[in-house]
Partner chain sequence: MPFGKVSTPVQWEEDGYTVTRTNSWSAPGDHPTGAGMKLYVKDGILEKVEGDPEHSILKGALPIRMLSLPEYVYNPDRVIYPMKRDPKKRGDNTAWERISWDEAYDMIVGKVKEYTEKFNSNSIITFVGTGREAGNWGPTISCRVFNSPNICYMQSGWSCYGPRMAVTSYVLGAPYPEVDYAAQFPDSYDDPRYTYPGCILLWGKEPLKSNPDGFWGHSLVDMMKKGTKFITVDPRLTFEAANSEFWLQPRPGTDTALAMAFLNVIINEELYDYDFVENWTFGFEEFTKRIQDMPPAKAAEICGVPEEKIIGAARFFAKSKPGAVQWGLAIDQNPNGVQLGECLIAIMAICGCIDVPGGNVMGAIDIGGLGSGYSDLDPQDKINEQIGVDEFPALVRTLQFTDPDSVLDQLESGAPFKLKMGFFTSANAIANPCNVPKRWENALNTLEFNVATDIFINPTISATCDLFLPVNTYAERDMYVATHYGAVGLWIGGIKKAITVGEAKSDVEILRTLGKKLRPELWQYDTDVEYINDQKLKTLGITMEELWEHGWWHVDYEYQKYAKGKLRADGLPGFMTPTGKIELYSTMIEAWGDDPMPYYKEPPTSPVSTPEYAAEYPLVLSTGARTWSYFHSEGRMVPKLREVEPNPLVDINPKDAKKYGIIDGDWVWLENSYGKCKMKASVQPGQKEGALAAQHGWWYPERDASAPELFGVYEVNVNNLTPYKTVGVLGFGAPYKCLMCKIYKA
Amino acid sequence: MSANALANQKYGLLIHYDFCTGCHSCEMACKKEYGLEQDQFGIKVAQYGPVQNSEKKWEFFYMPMLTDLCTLCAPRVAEGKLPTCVHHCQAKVMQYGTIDELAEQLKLTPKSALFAPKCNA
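Write the structure of the given chain, one chain only, in the form predicted alone.
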């Protein structure tokens, strides 16, 4: 791949929400890294459930979601580090990479979501 093609790569996060424990470590790491105010988030953990679905099974999961404040930690990544949310995820349910790489991984991992933040636009 050419250097120009590498420079045009889009990056994102793949989150395996089936294994997220809802510990909010990603939120806290982001807030601390960027000094965000109490009501500001670069990543926010949402909760679904507990809800009994039509198959009489219970659903209950957490989903970390990126906000428009997320830059995928561009300064950290430029230093060769992972985004702080990925680095501090206690359950290791987050992957950072190119959208192409993560899309391939998404095909293999049910209950996952791929986020391409606005900073990639």
Contents of the next structure:
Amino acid sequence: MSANALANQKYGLLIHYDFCTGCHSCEMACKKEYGLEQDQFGIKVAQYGPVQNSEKKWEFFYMPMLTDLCTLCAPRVAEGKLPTCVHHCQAKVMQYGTIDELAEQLKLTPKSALFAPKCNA
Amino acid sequence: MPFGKVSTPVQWEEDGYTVTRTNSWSAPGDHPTGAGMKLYVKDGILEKVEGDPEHSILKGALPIRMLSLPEYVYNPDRVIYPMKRDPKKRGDNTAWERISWDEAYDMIVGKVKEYTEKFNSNSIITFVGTGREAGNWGPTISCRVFNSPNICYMQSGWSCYGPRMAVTSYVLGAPYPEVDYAAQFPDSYDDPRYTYPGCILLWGKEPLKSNPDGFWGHSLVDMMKKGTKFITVDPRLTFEAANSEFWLQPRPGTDTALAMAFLNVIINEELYDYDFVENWTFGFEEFTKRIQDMPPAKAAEICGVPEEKIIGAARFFAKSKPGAVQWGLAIDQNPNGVQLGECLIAIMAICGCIDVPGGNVMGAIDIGGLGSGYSDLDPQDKINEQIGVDEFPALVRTLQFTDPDSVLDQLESGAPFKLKMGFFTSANAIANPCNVPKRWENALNTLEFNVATDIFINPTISATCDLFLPVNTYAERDMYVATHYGAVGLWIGGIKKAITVGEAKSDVEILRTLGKKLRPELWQYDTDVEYINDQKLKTLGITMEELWEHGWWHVDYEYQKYAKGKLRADGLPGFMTPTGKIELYSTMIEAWGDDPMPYYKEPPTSPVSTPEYAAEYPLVLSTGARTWSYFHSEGRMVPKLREVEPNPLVDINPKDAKKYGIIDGDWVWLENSYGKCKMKASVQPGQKEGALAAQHGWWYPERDASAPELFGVYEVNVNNLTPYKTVGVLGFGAPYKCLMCKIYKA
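Swap state to the form predicted in complex with its partner chain from the form predicted alone:
Okay, now the whole complex, with that chain kicking things off.
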């Protein structure tokens, strides 16, 4: 990816949270990569449920949220690597790319969210 | 040879770092699932780790226990030199003094010779932990170095993995049949021979957190994405349960009734695989009669699971092709667990799951027992002298370990002879597996000389040991890691030394060095690699050097080995059991003295079996709830892991919480007639009403290490509530997952 492309494009993460297991690997990878202190996160996993929606169906899912400390791992990306949260995600539910391509992808994957963190500004 | 596909040598230079490709095992502990990692070292210091995207199973992903490795390696609490302490000062953690390795080895060799000459080498007992690599070497150091058959895993009823391995050896004639997650194929799921399971029956297990024994937990999510359905049997609403077609929530300890009812439905509705039953099982007719004892309506009442759910789930599983059963620790931690294991293997067998693509695979190799040392006992028949062999011959002879409660008896009574020396290989007994832990502490202190190998001073070492030997982490050693310890061989990875820390040594180096001094005729090896190549890998035709070069090795796998004459020593088709079939009627269990077919028995204490006890202690208590951060009693001193899981938790249903006046986050006492412990309540709507789920293995590294505080281990130890010698007919399975207690605010 060229510096020019980086400059002209907006990037983000598409998170297919249907399959996020809440394993904390994204949080830990980020904290280790950037030496974050206790209670500081570049990405943090939130939880919904478990809540019983019907006799048969429980809803219980996790959602990793990007904070203002997230840089979308610009230094790693410049070296041709994936952002560390994406790289280490055990459930493989995170995708890095341009907002445009991820938005297309979003249409095809229910229970997903597209994050464009503040570092895009 | 199906080696791994990697694009680099085992070590290379990158941006000022020396990078080493390795595969995790222990220490820090984990089961041998071998996460692929790259270790980044600068000026001899491990600065960071990264998942290896070329790894055939994890593909770059890493659990937090591996991601935090540097904080473990360089933890300020870590001890990296040998230390000794006057035995009169046991319990005083300030009384340690640093010594050299030479002095440490001389002390051990002197004591071993003294006890062997004055008494008998059987008076030396080796204690092993679970899961970690060191557990692999317990029999080796005991038999091949100390010449003693007395190896002990200090959990009543050997209630971890042992019962499942025993039942499968009796009924299936093989080690644990694992869910097929394509670990054996270099191209993983893309191998044309592979099929995703249609349905996984997940019974008493939480693989996402535990990555158990030889299974990569998150492969369940890979399968889920490809359409695999799940049936989860668990009193807790796990992520897996929430994403299942059927979630069955039995009262803990009643699962054997539930499994019998599954079989009742599958057999009576003729949903089973006729050909497989006809050709490859033994005793189907008697088994069919027996299973009539447990119609679904009866199981529904016993287990507290709706009848229609039992019927629906059983039908769904039997009709899903291929089906696979993932069965966990709940089978081991139940005196009725052998019968539950029989039922689950029967479900695999009659539903046609055994050794088919996407079903339950059977290992193609077995290097688990190789070089273990039993054959080096001198004289050979010492193996018949293992403690507990008279009371529990099935357990002792099948697992070739002592019976743990019988070891406690012998330590306390000094009969039939007094044990003299204990050697603890990564075994934090009183904080983790022991039932009646305070009794065990006192019993261990009857030993004259106790040696521990570990990374940190833990409560057991502080309370009972005289000599501490620092072991190193997997970043500091050369080793291999094999799924299921090599007993269900699918995949073997190379572990490559990247750094040196202090004077810490590998488990194998310690036992090799002691071996050379005590029985030099058996220990010609000068390096760990020489030893591993000769004792473990030679039979496979591979070497450590090749594992490093190629990253890992996939067993050349073949399905349906039973049909091709590849399981039996005589080369005939069939299974390695007395009848050559999968024994639904188990001739071996019958020979050992238990009923040859499954039966249901209530837990030792339960609302049904002991209503008076239940009036005082009304809640069913399961221990051993898994966490993301910790492997058993390890890891609480690692700051980033502790941040994720700061407190010991007990899960409670909201209705029970209300009933007992507890709100989320309250500190509570759990108490029964054996003892009590203090934990933090986590109110969980997905927890079975009337049942609690408590974590295990807790101690507080930040608290005073010396007795009586001992890192707060007795305040938080849930095993204060577990009983002595309350096991099944053959000696397997103490009720760690089906106790009774009361709960009240602290």
